[in-house]
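Below sits a lone chain in structure tokens, taken as the form predicted on its own.
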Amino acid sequence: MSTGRREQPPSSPLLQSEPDPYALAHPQEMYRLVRGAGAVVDLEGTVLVAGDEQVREVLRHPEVFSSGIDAAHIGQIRPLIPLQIDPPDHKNYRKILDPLFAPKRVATLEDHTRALVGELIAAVVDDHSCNFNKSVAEPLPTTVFLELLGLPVSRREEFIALKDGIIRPPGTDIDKRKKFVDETGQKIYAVLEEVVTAREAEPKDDFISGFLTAEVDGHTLTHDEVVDIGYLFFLAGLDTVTASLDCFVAYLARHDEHRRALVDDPGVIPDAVEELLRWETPVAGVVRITTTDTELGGCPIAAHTPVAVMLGSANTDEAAWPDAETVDFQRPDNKHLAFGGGAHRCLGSHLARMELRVALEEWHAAVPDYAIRDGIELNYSQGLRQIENLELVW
């Protein structure tokens, strides 16, 4: 169903300034409510796109639905490369960046990643309890990505706090939150300026040094372009795998039959990763802005209108997915949109998949039977669905 009417969908806590904790933990119910109002819903100034078919249409057409700097503000002072660069310029940056995250390159990182996961688990396994977010989900991808990028791992806690200041700013006042994000963004820029300047003087074996020497069609990246790439990587690399691991393990802790399937047959884990990405979709949505008057699913959309592209809703759309609300680790042809789609599909998807797979393999080999500590009401954050209080016992 779609609608061209200006229609408010059924009231949903996730669309309010202070969402209900239950709604954050179970967004699939909200997605279903929105789709009940229409696959495309005009909210007087912002358009929600909730249907799988319509979401894919938006992602396939960046010339109409731009992800440029006007689409989303996260403390940046210039467009983030390559996320906020639309085709055709976008492809030049991807030529440089894609090889860094190609499957063969990611495969060379697996042994080190597995060793790191083993160390993190060994530090807590004999305690028979841990905060999984703090002990495993946060330090694992953060350490891997800081090493790749060339930022000091010794400053991990500082960098995590800066990342959270952009993605999860405190308070509910919109103006105060924006001010906090802008101030935090300046701190991140200061860190990146320092490191990029240092690598210009003395290159090392890391991504930033590689960016400075990379060449496409006879052109190298400027200092500012390398900083802008670093800013995006700083946010994405330090958060999305953490959010995914939190959601996955929380789900498995509450669904014994699914957890047991991974323990009994670790070969299921790659497919489980895909299905949990579909069901949980930690990055629930992205924002686009229209470049021209257009129409989507019968809904007219004016130029310069923000469009909220609900990836999580597309991934649970009963019109596109057989048994959409069944979590099935044997699901065939699982072409979910958890990594987005089209030209701006997630650059680090292969790295994310490897980290998620290795983490689940090592965790379930060491801790096959675990549960959420009694009395804990899991607190899912807005946006990227991190769970800071993921307290487990075994």
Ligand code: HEM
The other form holds:
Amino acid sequence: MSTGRREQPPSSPLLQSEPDPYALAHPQEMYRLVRGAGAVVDLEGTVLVAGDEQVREVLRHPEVFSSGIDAAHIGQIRPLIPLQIDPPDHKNYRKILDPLFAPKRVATLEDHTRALVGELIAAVVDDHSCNFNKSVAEPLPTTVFLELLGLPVSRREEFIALKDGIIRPPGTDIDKRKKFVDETGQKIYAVLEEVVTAREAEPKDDFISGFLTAEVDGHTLTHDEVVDIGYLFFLAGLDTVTASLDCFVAYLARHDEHRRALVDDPGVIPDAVEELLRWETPVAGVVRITTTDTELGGCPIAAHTPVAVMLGSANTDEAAWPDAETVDFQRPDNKHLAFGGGAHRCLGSHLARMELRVALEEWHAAVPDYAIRDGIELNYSQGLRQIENLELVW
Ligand code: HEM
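Would you mind giving the form predicted together with the named molecule, to go alongside the form predicted on its own above?
Expanding to the full complex; the earlier chain stays at the top.
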């Protein structure tokens, strides 16, 4: 399989032009095609890793498959923390951050999250229709997250537009998209500089103030480090749960039996969340760059090669998963890779799981039967799979 040599230097797959909408809506078919060509596929410039075993191997070996700043350009001027810091330094940051996102800490947010989602549902339930992305999937996690971090919720729309400017830059011209991403990155830095400086002068009860005073093994975070954590959080916290809710509700709207299973027994919801994370893999892939000449699944890879790690393909690889293409809420031992794996495994997974569970519980209690509005062809975005036109009727 070959797409010819790239004319551009390696950059984030987020900057690549839009592929076919059908393929975005049904990525599992594309994943199968790639695996048909090999568990590891050399595209003359970028290597695709599609097999479950090989994806796990990449994630376990950051010394060979680095997440450093060269792996992805997303408008940043310094490495994003902790995502673009390789071990061993990486663990110094996780020691500070992990306790903030631990299950016990997340549990304290559940009542507030439930109240928020209740308000969002109450605003549309009597309309018998809504755009689920705009009415629930976007406002819920972004409000929870901005409150937690200490960014003003009143500027939510502005922040969402900035995050979209990095993750979904407009147009198809690679150079113009890169310029747009860089300009947007500068605006995100400006917001963070403003907030971090304000918290240095006057701390509040929020994560940014907490980062500024946290100390582990004698290590405290500098002003720039707090900004660099904030930049990553801006992207990770404002998009992923929205994408997951969109993908889940779109699936459930089209699969009556699966939806009925949740409505009849809400106790199924935690397992449904895991299985839908596996099947939909809303963060479809992550990127790495090789530090040395290496070999993976029989494929030689030169040093400094960008590697696209296809989490969605690993999660639907028939060599690793029995009945990989069946969505089974009773699937035993569901060790999917939707939150990645290894040192960089998602910091926000407990928060994300709580938000997804609570949103599905409340939504299905209020709106047990719903469908996608006739005539709508769902428009999934690339990379992080949001659905802007998720129009529902009930
Ligand atoms: C369902 C929702 C989510 C999904 C599917 C998801 C997915 C992922 C994935 C795949 C990675 C690994 C990246 C890599 O290896 O290169 C990751 C890392 C990360 N995620 Fe999430 N994420 C979600 C929610 C969140 C939330 C809500 C936050 C906010 C706190 C968050 C914060 C992070 C951070 C900080 C990292 C970097 C961890 C590190 O490098 O040590 N994520 N996430």
